[in-house]
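One chain comes next, on its own, written as structure tokens: the form predicted alone.
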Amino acid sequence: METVHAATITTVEQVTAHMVRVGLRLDDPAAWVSDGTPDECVHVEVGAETADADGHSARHYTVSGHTPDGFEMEVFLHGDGPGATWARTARPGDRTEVSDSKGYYEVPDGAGVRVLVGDATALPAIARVLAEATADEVFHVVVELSDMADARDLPTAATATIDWRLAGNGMRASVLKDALAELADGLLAPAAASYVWVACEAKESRAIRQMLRRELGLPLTHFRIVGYWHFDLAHAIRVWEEASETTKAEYMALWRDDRTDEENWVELEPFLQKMGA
């Protein structure tokens, strides 16, 4: 992880059928840095013996709220991976380590309707975005769940339309791209100037990015697409491990700090396709 902060679990709460909220008290709260975005996430040491697709043994989760001496985060319990296993067995008093946070949600000046789209893993971030929204904002939200028992109230001062879909999440085919395509002649017309935030399975997120940029012609400043998890993590890791050192170096060089993430993805996407990722 980047910067490491020791923490103690203080609370464990079952939010919905497959979502657990874990409260953490930081040993040194003043040293932990929040990036301030409503979709901020942290890397968390969960005792994993295997790395994720980004090379981390830690796993990343959404910060759902702040407390005086730490924060709360939410973990979606899908499968039997190290993160889900850790959250199922977490108890107050357990120790762990976390990173500083990083988020992606950034509405540009002059943006219209905020379009939030995601699967169950995105629900904590969507809930916080809405909870922190102001009365003058308007949202169109699409969330796909594998089980409607994971639906929850999404209180907000803003005007919000919530569209629940039963699909995706590794259990069924995702409908998120189709749901966005349904908005092509309205909220996603370039003239509407909507801001689109999407978080879901990695390959689905990449397909959605291509549609927004190439087919719908949205400017890069008006969407932010994030791959939260991999349906076939083993394949993603294998592609990277089998790549030559030259290919890895070329990949790393494409991600430049002087460009936005979405600008980087313009070159990164065709490169990943060439790698077979």
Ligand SMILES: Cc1cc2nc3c(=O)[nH]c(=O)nc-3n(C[C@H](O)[C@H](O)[C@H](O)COP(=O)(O)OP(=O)(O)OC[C@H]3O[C@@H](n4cnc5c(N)ncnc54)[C@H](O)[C@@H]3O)c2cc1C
Given for the second form:
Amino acid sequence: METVHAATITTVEQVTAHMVRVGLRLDDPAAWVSDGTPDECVHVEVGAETADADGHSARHYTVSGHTPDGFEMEVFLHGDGPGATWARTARPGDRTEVSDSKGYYEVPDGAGVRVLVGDATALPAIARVLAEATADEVFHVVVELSDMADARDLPTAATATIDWRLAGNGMRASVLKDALAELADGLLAPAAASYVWVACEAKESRAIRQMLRRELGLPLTHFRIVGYWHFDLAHAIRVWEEASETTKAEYMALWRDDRTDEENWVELEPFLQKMGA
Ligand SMILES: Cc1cc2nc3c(=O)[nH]c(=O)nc-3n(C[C@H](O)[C@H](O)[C@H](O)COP(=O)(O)OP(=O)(O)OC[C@H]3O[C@@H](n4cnc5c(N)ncnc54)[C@H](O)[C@@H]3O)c2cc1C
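The block above covers the form predicted alone; next, return the form predicted together with the ligand.
First the chain shown before, then all remaining chains and molecules of the complex.
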């Protein structure tokens, strides 16, 4: 059971055409635990009446920046899901609840170029990774957007190439896997030792993981792939609801604490395929 922290919305501002920044003040800032990674995310109570595919009525959002008594998040206004609706209608003074944070970005020692790839939901994390990077780091970034009005400056002390693509985000076919395939003989050649971080739609993310591991042979330490949302959430929920208790127990047993998430995914991927997910 995760710890829940009460909070008040303090600010709501439009960042770009479809991105809203929400500032939160925690009732007890000292009690909130940040894991400190630049892609750390929290569960946010958004008043959803039904659970998502992971069984949460709350939704995940990245901590885009810390404030003295809380933090900020940036929410992509993709449609009329409970999270997007919450952000669209949020007003200073509204109350909510958030969890402690958890992140995934972990560059191994000796890694070369950092390759950051994602859609609009990944932009808050990508912006923070770049903002916190040091001058000796080199980044290659690919972001797909459904509207170029959401492109923005990504300040950094590092050297960064930013490749904006008009694609994905539930509006068009995603090009993220193709964009990574284009790097196969360069940044993603094993000798380059690049670190790859990807955040996007869940099925796209799984296809990318398969390519990086099976086709390009990247070591599990050199990539971290996170499914951020489900294009067909109803299907993802149905697959889980229709699974037998034995199947659910087998699935949960594959998430072992003595392995990294990417090590777990080696067995999880074929298991999910068998489940029809
Ligand atoms: C670790 C992590 C960090 C995240 N950080 C952020 C963040 O900083 N900012 C952010 O905006 N999102 C972020 N997300 C993604 C966000 O949690 C999902 O997009 C979530 O589904 C939104 O909830 P919802 O209630 O609006 O839609 P849901 O009720 O979850 O989904 C309903 C339907 O809406 C559509 N949908 C959902 N999300 C999207 C989308 N992103 N684009 C297009 N269509 C969509 C799908 O068709 C889906 O079936 C993060 C997710 C994770 C796992």
